[in-house]
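Heads up, the chain below is alone and in the form predicted alone; it's given as structure tokens.
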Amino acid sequence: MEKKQWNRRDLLKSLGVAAAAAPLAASSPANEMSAGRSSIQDLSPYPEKRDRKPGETIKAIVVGAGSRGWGAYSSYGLKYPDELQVVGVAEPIPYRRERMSKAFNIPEKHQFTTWEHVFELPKFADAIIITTPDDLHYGPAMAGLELGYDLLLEKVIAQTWEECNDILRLTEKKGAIVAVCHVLRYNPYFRKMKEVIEAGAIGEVVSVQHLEPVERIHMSHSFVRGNWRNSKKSNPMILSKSCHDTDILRWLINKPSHKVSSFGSLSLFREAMAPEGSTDRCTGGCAVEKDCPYSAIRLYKEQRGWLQHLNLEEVNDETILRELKDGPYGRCVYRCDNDVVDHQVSNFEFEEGITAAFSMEALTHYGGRRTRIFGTEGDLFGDEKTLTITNAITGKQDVWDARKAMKGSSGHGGGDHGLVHDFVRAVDKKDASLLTSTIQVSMESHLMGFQAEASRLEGGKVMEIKLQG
């Protein structure tokens, strides 16, 4: 993209950032955060700032009516029923299937127990929203494409690089639109970061430091006890959690990545670290349960946290305790079948010698990605709350506050509904260019993840990242 030849003041004004009154002496995050305040919010959360509606209401079938299928994506249709209508659902858990069916008045003939049943009927919608567990992406994606459906496909695309390529080839053979749910591309914070870079506010990008602090309770819930705990049943951590991050790096840098080396391991959540007196379950008479920071009884029953993944039609002490006694979320965090890493560092080399260092850290007390981007004329720091742009020559700083732009929006800072907003328009117009996260552009960031994991398993060996064709 050609850089606009503006002076610095006009550039920052167009970006909606506020200049600090004077240069700051230090460059720590704390000082960057205090540099100034932005009163201009020219990037609103989707869909509050919306283009015109699609010509016709898009009809979709939701395959997997859990927290993503129900709360993240189909909820867009409840808010904007003239744009998206769910006309079918496949879900093995009865109350989830019934909840979706009741909300959208889905006829009984289009209520299915498993995804295979959807494709026993002739095509009766425009698109399939695939929000099944990771190991159940490939089957419905291939079946849906064969019948001529467009797809909204939750990341990760599939469990292997070969399966990802199968889906890509069939997408192109059928001329289908497949949007991969890289929802961070659609929230105001990362869109502003992209805009700042492309406008040339820090010159040409030279290197990036990117941190994803997962937060330890999130780790224990999703990646130790939960659906994404085991790389064979789901995917390695670099893909199941951090393909958002490889995607963002590729999108921001906007050049191909050629090489990667990676290191990481599982340090805390393993049996060797289990305290004396602990049991297989928190409800099994564990002697240290009351003092354990990962007590399932405290987290789920007392604090009522993270209940969206528990199979609870009704939420009360009795139903929660029953689930903890029998289900996966009541297990001791040190005695699960988890194998995904709780820390990993990956170094990527991009075209023109641009480098990116990415760190996934699960054992943090905080969340919210931190990103530093260094350019030939300045640098940028962001923590998903504000962006601070620093001129390397003068030291002057400018701050954009993302919190107002993301206030009251959908999940992922507005990214969940932002993705659906663009997807329904792309399907309506049969124009994949209306999306930024098609399967075609998502393949490279997936390969970055697959190769990073291959490097980790081989002791940090440098791996090439090379797309075919």
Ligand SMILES: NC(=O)c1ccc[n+]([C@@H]2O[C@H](COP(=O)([O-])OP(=O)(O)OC[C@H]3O[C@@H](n4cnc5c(N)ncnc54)[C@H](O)[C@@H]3O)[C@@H](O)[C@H]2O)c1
Second form
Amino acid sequence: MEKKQWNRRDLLKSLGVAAAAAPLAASSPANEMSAGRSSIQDLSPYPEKRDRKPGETIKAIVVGAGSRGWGAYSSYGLKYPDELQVVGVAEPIPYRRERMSKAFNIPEKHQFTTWEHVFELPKFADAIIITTPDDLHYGPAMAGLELGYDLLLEKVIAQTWEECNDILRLTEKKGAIVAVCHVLRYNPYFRKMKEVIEAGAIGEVVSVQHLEPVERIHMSHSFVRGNWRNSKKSNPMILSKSCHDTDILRWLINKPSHKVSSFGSLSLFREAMAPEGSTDRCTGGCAVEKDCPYSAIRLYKEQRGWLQHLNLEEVNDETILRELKDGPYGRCVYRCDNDVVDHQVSNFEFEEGITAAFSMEALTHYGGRRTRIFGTEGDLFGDEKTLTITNAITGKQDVWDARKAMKGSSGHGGGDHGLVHDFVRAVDKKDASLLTSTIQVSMESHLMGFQAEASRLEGGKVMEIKLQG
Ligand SMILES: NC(=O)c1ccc[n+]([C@@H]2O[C@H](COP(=O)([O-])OP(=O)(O)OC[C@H]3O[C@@H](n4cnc5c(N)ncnc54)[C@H](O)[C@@H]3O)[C@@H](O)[C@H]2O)c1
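Return the form predicted in complex with the ligand of this protein as a structure block, the form predicted alone having already been given.
What follows is the whole complex; the chain from before opens it.
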């Protein structure tokens, strides 16, 4: 692809869609900072702009054929079979294993009920796609690396910093390609934000204010009733939900963070908050079920939302009700074994005195990250719909509409398929530099999360973030 040097003037021209297009400010050293990247016009979602992959089709084994393994990543292979072929699957739930096997014609000898069996055979593919629950990342990652596989590894890398380091060391020993699924780095909206900063459009970054509004129902589904509810079974919220945010902050600021202080707790979703007359399950004769915003009967049976994590081979009223009576998603949100926080604030200090204030707020009626970035020559605001860049001297604004770039794309605004697109090329060429979310760079943002949690548990004590040791 032809490289083009472009600067702030090019950038603002290419944003192009502002209602009141701004006169361009006089150039300054920061304005003229050019990123040496291809034109901003190239930032449409990957599949639309993909170059044909030269070389062989990448063969992968999917370990954990649930929502991510099937919906987010294998779907790339169904769409682009010349690039990715799934040749093995490990999945204990029969219909999910069969769904994958049928779609990719996987021979019976390569259909497994659990990840361990994959590694009893000699290597039979290029890569392992690890999309098991968080507590089952370490095992298949280490076993896969040992046998010489490359990995597409779902975040969180592992449950402890020590385990993350084990995976990193083995990756480097084996010279493997390991992509961590920080899919936001492959999403056009965040890519545009990074390009704007790198072009010097707001001067030098001084500070960032970043909000992750999880949204109440999402919280109740994933972090109260669901797989990420308990920090021992999965990870603390700052990692399981917010490793994307620490990663985006580290990526946008492009400098290491040295210190963090964090506060947060679980306020709403605990037994002390349970309304009078509520029962252990929404189907158990709960007196307030009809008025409860978290009624599982309304969310799952009537609205048919969030069904991808329920164990449902067939979706109908009867099967959903059966799941709600016996499974985790029918439980009262005030009476689960959840312990992850529903609000947390973390302050990070980066090199050169740059600061970032990050809030994870579960109790919102809306989702979509909000980010404000303050620079020496202007500021930027984004809400995953639009990006607004304001010039400090003229006060004029440029607005870029992210919705157009993300229309019709895969999950995470195109980030899911964007990641696989880069991964298959990195594996094909044995070149990790074709990825932006290697395990090497992801370690740093994971450590930011581990240290933020350590700070929270120690009442907000300032923690150092040091990669070595
Ligand atoms: N990158 C992202 O934005 C993103 C988003 C959501 C989830 N995730 C991560 O992806 C991973 C999977 O999440 P999900 O939403 O797909 O969950 P899921 O429950 O839908 O899928 C996990 C699958 O693993 C299977 N499994 C369980 N034990 C297994 C075993 N021993 N061997 C093989 N398979 C086994 C389960 O049956 C299930 O089908 C998690 O680590 C999660 O944190 C990442």
